[in-house]
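Taking the form predicted alone, here's one chain by itself in structure tokens.
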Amino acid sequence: MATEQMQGETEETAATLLLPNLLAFQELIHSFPEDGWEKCWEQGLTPWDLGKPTPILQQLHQMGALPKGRALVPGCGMGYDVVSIACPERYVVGIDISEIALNRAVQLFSSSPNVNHFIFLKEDFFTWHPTELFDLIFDYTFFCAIEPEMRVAWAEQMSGLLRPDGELITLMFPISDHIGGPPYKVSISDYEEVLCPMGFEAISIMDNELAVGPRKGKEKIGRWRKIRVNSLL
């Protein structure tokens, strides 16, 4: 019982110590809607990075239960998650709109073993077109960082970069009640709201049990597969 209140009582700090932060990172975004997201990394004011790999997702790269091939992270920030998923099986493209992350992420894992087996590129997910299509995506502080009228122009995006039969990962964050943001509100509604009439089914959606620090219980992972349409014709 010490035990987990102690635990609380850390989350509850944690929470605390960030909320300055994530004020002061909103303020910045609504002050600077053409280049928020790269004045923000430049200032420091960066609350959504772990600095570190999303834990479910080292786990599901471990246990061999993500799809081979082609994997996406767009908004990959830092780039912890595309280098722990990369693997001689898996070639992972890490794209951000922020020139300064992508170079912090050059310079960090330049040296990493799995060097060649991933990518980072400055690009705009809503009108980048890559040659390729891929086999897995991964959506993580992404889909709650636009603005909520954009969510419908995310998974017509989504769709078209995901092959028949790929799929999509969404670490649902922030299931919560609160005004404004971001991160803005999620809930499962407003992922199938988008998803299923791009050709999406959901596969599982489960709490994510591996959530760090004040994320705990707010957080969802829904895996969704993107369906084969055969044609009529």
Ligand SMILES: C[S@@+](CC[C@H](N)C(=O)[O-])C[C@H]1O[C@@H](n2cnc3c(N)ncnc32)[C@H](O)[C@@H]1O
Given for the second form:
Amino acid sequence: MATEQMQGETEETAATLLLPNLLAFQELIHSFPEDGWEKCWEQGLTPWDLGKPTPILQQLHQMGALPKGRALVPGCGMGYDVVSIACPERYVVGIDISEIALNRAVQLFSSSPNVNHFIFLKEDFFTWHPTELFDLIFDYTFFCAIEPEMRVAWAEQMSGLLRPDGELITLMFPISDHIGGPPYKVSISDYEEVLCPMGFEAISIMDNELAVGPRKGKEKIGRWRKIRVNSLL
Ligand SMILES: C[S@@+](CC[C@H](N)C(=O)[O-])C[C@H]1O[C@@H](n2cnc3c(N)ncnc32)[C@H](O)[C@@H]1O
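May I ask for the structure of the form predicted in complex with this ligand now, the form predicted alone having been displayed?
Time for the whole complex; same chain goes first.
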């Protein structure tokens, strides 16, 4: 009885992270494993969408604290983060499997003054083989959105897409103890478990002081670099 009550409470905590549509969104994702994301975009069930760039990423960009060159935002959704860090010194590629999301992103940002410095591509992160690698990859609400059994493949692909001296920035969310997903709960060790065997090391892991609303206290920003090619070689 006590356990049942506790389980109910943790599930409720999860739901309150991204209300109002979290449970309907999860149901859709699980009911349509093939195109659940597209259906969510179609039906407007996008509880993760901040409607603006991620504040901590914008701040790092404004401080000149992000690598220049080529940047990637996997699972970019409406693309706010893509556009917010695109500039003459940094070309940003946003990829997503949802055509609807990308069409909306193109529509929203096609008149941006920095339009020549970013692009949106319909690609599956796990099977994509671009011709050029990246100096920066920014992951926010993508790691927590994929099925946990895909996390090893996520790390392998991150390693494969990043230049040897590139940087991976993970905004780790939601750091909580809830059951189920997406978003699936994450912890620092969930990232270490898959990134360290690929040769990554955390340069820094800090609380995200600029987390938005109910995400406060549930986010940490991790900056990772490869210290060796990988442990399998
Ligand atoms: C939780 S949303 C986050 C969107 C965006 N990062 C944001 O914070 O607003 C996850 C996004 O990943 C996309 N997605 C899911 N699986 C993907 C995959 N295998 N490759 C590329 N995008 C994917 C979904 O369509 C969705 O837009």
